[in-house]
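Just the one chain here, the form predicted alone, laid out as structure tokens.
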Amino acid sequence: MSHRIFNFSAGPAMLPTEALEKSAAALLDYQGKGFGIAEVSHRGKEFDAVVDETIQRCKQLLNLGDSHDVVFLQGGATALFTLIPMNFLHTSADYLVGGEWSKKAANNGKEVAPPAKINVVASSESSNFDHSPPPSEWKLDPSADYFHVCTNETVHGHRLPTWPKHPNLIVDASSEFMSRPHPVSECALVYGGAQKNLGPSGLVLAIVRKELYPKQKKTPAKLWSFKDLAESKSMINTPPTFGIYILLEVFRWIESKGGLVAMEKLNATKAKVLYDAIDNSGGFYKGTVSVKEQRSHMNVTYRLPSNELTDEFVKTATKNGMVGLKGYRTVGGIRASIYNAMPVEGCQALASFMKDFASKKS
């Protein structure tokens, strides 16, 4: 394509170009064999090629040996809310909520839960999920299966700047999961939604230490099972293959612009563009987050003085190529996504908008 404009959506969200571009012929063409790989068996050579390298990649961006499998899942990282304590929750959990996605985690814990139990550790929802709680405040049960955190939070535009270290540590890393060096050896499991940086929605990558599976419980069926899935090597049913080849292409992507070291530091440089555009703007932007450490380099949430500038600046923003600013629908605001797939070019445009648009409305 000769034009694209600047994609700001939350997910499904803008990917790699180049990812496209080589998705694109492959499911024309593939390898010039007549056909796309859209169009091959799960079991067929092809296919099989496409996994063992995708998983071979993956576990090289993160550093990983072999105490960790590679899992393709269908669905959303909201499936994983109810297949995570399906399989692990024994007696109780801890959940750490900071906003909307750590909450739902939580409530679908509840409700398989039961005899066992869910303790929320800490919440920042009685102001409005602007931060999230720090350690000191954090009530974890040294007994639990397992401590269940989301390390971006999607909605609310903050992260933890260091990952937690627990023996059972679960993490949902939907929304930066590549973006930056994650400690996923360290982690007895993480996982996350595609849709953000790594693919199209409808596919879920998790990582999962090996040493979880003697503790897993019986599941009602294969396919929910962590285990058995790690032994098929993702297959008991058919995957998501032409999702699985994308995430595939943006694998070599990263490791071609120089790895996850390389997309922490484009994506703080990102990041800074548009928290500066925010703190310069004389208060016409407030940023939501209220701990600077936490703001999100993936999700830059902020609010403008009324809901008719905010529609306004959206508005004005599509007409300028910028798209999919407008905030969640249960906070409001802008939201301006940034993940890998974005470049610095675009974060520049939008924050000289910024700047224009509050010179003329404020």
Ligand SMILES: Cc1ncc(COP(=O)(O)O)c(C=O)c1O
Second form
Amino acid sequence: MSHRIFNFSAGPAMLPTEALEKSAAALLDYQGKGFGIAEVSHRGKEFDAVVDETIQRCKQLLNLGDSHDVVFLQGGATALFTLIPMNFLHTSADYLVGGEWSKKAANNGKEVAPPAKINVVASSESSNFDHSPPPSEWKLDPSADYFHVCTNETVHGHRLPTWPKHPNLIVDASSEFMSRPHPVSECALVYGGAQKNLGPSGLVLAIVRKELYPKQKKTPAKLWSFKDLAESKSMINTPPTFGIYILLEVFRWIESKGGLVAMEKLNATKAKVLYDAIDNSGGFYKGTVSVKEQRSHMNVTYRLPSNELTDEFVKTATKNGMVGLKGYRTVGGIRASIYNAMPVEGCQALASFMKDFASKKS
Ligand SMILES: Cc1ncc(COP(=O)(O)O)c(C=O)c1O
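Next, report the structure of the form predicted together with the named molecule; the form predicted alone has already been given.
Once more the chain from above appears, this time first in line as the rest of the complex follows.
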């Protein structure tokens, strides 16, 4: 590909060029067969092999054995905010609310919960979600059906440095999926929309502990049952076939780069470049996260001294080949999303632009 700019969009987001090139080739002509991978039946042998390899590579990257199923769904991570309580909420479920997305998960859960209850174990909303409430503040109910957390808050730019330990942990990992090793084997369910680290929008990846099925509730339709989806290899209806193919190419790319340990190292390096640019700006840039250890390695959020300067920063950065930097619509400021596919050079270019901009404007 001749011209790729640095795209800091929060999602849909930059994907690895190599994976896109291979996907583009497979879209036109799959393995020299004269048809593209998006043009064949999802029940045919070509696509069946794609699904098998995608599941196998997903488990391999996560060091997962046979305890969990890998399931592909549609409707975004938002659909899972509803499907999870629909399947697994009997009496009450605990939710940690540390930002926009975990708040939405809890609120969507409340819509389908009654007569069961959604219990918010702690919330940082009163401080504008500038951190995630620490474990010392969580009021967990030991008899809850599950404990739901979002481990990386895409809008507010913080993460849980380590995933909590809980017998029935459910994780929205959307904006950090496969960016570092995850203890998925210890979780009840982990899910994420693909459109950040993994592939295109329209595809959700969920990894479900098989032991959950006997306790699963009857859903209004099989399409919304994790057990039925897993048993049908996610083919109750036509799955998003091309999205799954791109996911496979992304998994192959991650593996070729050294797997999740290598991703973690690379992402830490990239994040440091940007946080150093913020911290060394003499206060011109202010990080929005109050607890430094919680700073996200995926979504770097910060503010400039005024809205006018923020607008100018975004416009000038765009002219310099760096796009997608505007903060979330309800929050403002700057958000640089630096998922797996963002090269170190992208972060270095942004850091150098930040330094230059600050020296001209402060
Ligand atoms: C952490 C997190 N959870 C859930 C969602 C919702 O995803 P979707 O728009 O695919 O439903 C997002 C979207 O950005 C997100 O970042």
